[in-house]
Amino acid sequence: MLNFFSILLGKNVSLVSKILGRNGSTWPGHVALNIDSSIVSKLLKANSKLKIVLIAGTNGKTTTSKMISEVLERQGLKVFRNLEGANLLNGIASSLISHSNVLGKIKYDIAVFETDENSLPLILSQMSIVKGQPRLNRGQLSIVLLNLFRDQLDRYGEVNIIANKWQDSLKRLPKETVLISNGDDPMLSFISAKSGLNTFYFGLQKKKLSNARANSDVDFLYCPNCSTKLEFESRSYSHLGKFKCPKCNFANPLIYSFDTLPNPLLGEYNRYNINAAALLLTEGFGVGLEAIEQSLKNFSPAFGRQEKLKYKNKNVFVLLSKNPASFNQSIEAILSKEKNPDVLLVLNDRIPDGRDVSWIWDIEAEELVQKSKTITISGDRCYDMGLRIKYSQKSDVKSQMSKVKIEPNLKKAVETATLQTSKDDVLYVLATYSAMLETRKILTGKKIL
């Protein structure tokens, strides 16, 4: 029985917070739980024509849940979504009490939330079968798997313990449940066959991939089945390609690709974003393409992904790059479009970007730094970042190492990175989570978090 004092508290705590100019984004939702840990699974079952979407992954959950939202209210449906980062299971309970009334019902057709990788598990079991019954009606829930990549080792260890908690949570669903998986990552492609659930994968054409080499910022090399070296190939990037083990013939699964639909953003690795959503749209909710294209063709993306901003009469590109995979695919979608950019690095350690910052050595930063006109370095963790750039050079070290400039105060190093940046040019913001958020506030005046 849902705990209407819960739902009252919840909601009071959310308009204190926005009297007070505070972020309510997880307040609400954290009160809640603490007195009804089961306040989510609740609401979810007063609520049962309430269609739940959950979109999961190390990158780009944010751009997917806004494209899949998007498309969704075009078609006429009431659609709601976690925002400002909100990824967690309080996060999740904010959002469900902010857009119920005090009775705890949720006048809207579709939720779409994304989850921290770490915290699905968790929120699953809101959602999973309890001694034979489900929580949820059939048909209720769709998840997105989209990929698994190394992040924030100091919370979550590594990628194969992830892997492992989801595979286990995935078996707890009700069959019926609609899986949208990544059919180019061995991983995903392993454990959601192992699921059971109504399986949908997505992935990229060979005629999108290419043959180079890993990169060290590559997380499944080995069969998950056998433990035999995988064989690639072709790769889109990271561990993302066509795979097949020597030894058991494990490999890509049947994907559906969608190469005629536009990509509003920068870098081929958005075409996974685009297809896991149209994947799910088409199969989770029966939408045609042609309505997909058209939300597409007016898709902007979300704060801190690939943004685009003006500071004092100069074009900002802001680009969260807060992992290995992440920042090398910004450098990547970057020299794609620019031969000389302007480049600003800002490097945070704080708890949001995880405390262990060692996976700076795994980006492939030597290419941009060669081809850069001028790079900046900020943030707390500014000086490491600094000796990663140094290390990248590949010849003259010293004259190369004169269009690094390293400033601790952000404050200052935005005023220097724009100053350098010609009028007409654009200067491009690689930055780790909350040091996207702080470049933001500098920029635009205003803070979201």
Second form
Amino acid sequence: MLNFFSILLGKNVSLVSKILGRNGSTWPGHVALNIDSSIVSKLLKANSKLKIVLIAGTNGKTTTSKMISEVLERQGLKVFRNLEGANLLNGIASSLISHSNVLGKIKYDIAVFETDENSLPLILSQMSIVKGQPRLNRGQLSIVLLNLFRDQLDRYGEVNIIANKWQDSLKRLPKETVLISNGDDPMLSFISAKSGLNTFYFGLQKKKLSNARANSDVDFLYCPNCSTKLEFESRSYSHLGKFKCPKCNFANPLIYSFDTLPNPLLGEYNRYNINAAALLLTEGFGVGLEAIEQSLKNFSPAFGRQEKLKYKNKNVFVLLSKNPASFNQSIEAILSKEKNPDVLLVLNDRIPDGRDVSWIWDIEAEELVQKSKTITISGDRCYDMGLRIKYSQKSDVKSQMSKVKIEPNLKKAVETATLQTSKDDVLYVLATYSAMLETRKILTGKKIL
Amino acid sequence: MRNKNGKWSMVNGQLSLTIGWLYPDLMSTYGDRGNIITLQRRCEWRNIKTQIRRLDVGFDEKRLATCDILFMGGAQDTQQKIVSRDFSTEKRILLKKLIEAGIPGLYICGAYQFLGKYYKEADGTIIKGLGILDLYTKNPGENSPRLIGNIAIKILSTTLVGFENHGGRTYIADKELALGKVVKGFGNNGEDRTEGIMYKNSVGTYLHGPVLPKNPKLADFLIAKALEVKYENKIKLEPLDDTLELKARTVIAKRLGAAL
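Beyond the form predicted on its own, can we have the form predicted together with its partner chain?
Let's see the whole complex now, leading with the same chain.
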């Protein structure tokens, strides 16, 4: 039975936390969950017409959620999203509470939730099944699995463990659940095929792939079915590409790719986000391609994800770069646009960034260092990043390092970096999560979360 | 090039080293390839020629036999099982011979555990190790936390800093062989204050970070020993400018309240 008291309390906490300046995006849900741990499941049961879309993956969650919501809104539907970063169960509970009235009624058509990799199983259990028993038959649930890369090993543990947890929880869902999965990712293809859900795969067309060599940001090079080394015919990035197992013949499933859609963002890797969004919208919601195209043309990135800002009349471009795969993709995107960029690298090791910074040694920094005009480095672990840059150079280290400035104070680093950037040029900022928020605060003069 | 006595001699006055990287695409989870990069660069900056030899699944033992430094990183369970299967008796005997002969090596986390006698899982299952070093590891189960965080250990007059992240607790038979004493952090098992092992010129440790970039003395130790074994001559390494390395070390040491 839905406990109205928990909703009311959640709403009050939301108000109080706004006044106190506390984190209003997760605190209300946190309090409500303490009173009733199945509040999410109960709210959904009381609102059985509300459709739910869950977006999970290491990289691209916020961008893809934003694309999907905007297209759906253009269709005249009432859509809401959880606040970015509030992607654990408490963030989702908060979002549901703040969009319901005091009686628990949610007057929206669709909720689009980005979900933390580790929390996906728990969230799924609240969406449909509690303790193995069908509680809520939710034919209106769709799940988008974008990718799975190494990220924050101190917090999430190893990627295989997450993949196994996902596999277990997908198997328990009602069979009519729509699953949109990455057919270029060996592990996701494998667990999705085993799920028995109403599954569709997105990917990139072979002709769009060129990279045959594996970088060091790869996680799944061996067959998830028989542990033999996979043969990659071509690769887009990391372990995404066209693969085949020479022993058991495990290979890519049939994929959908929407090549006529525009890419409003820098970098081919965003094609995966676009294809995932388009596949969900066409197969799950029956939206036409033209409507998707219109929305994409007007798409502006979520904050900190390829966001264009101005600071003291200089152009700044902020790219959240939080793990080896996303950092490498940021580098590729920058170098596809600029011959000699000015860059600012900001590395923090706080809880939202992951406390272990060893991942920076899995990025390919060599080309960026050689081509950059100036490099400024800041953040809690700026000297570690400095070492990564220094050790990327085989010879001529002194002259390469002469364009590198390391400044632990972020405010000063932003000043230095923008001052070095010419008026018509762009300063590219590659920053980890908390570093991106902090940098953005300096650049815009205001706090966003 | 070997001379007529079978000893290595320099080619045109240039020293060279072959760095053997055991299972690079399976045993490399926590940026551990930074150790390979560090060994390679610190050689190149001193005009010591290096060759990185990748020893992947199915490698020929002969390619392992002629390496001058060995490296093996940490891995996920699934990957480690593939490696266990590939590590035949012949490979085991050869690796033991190389370690006994003083071929320097760095074995991190999963690789360090693998050199021991066994790994006992929480449910009591025993996974056999290579049995080259006298140590064993046990996993106390899900109710005991993983040992995660920044770590500082003391070795003679120097301090090593890094980041550890392991569920297994390792116990070494001879505590005198510990690589260092834990100053801050957990080390081998969180109980006896030992961290890692140092046997002949082989180092086993839980330190990620990766360990070598921020601890250049350890990197240079491995390089110097490799040259010494190869050329049968003590070779003094040209000093490098380690100002940046020192700064990166200091940040962690300060946070942990450890002296450098």
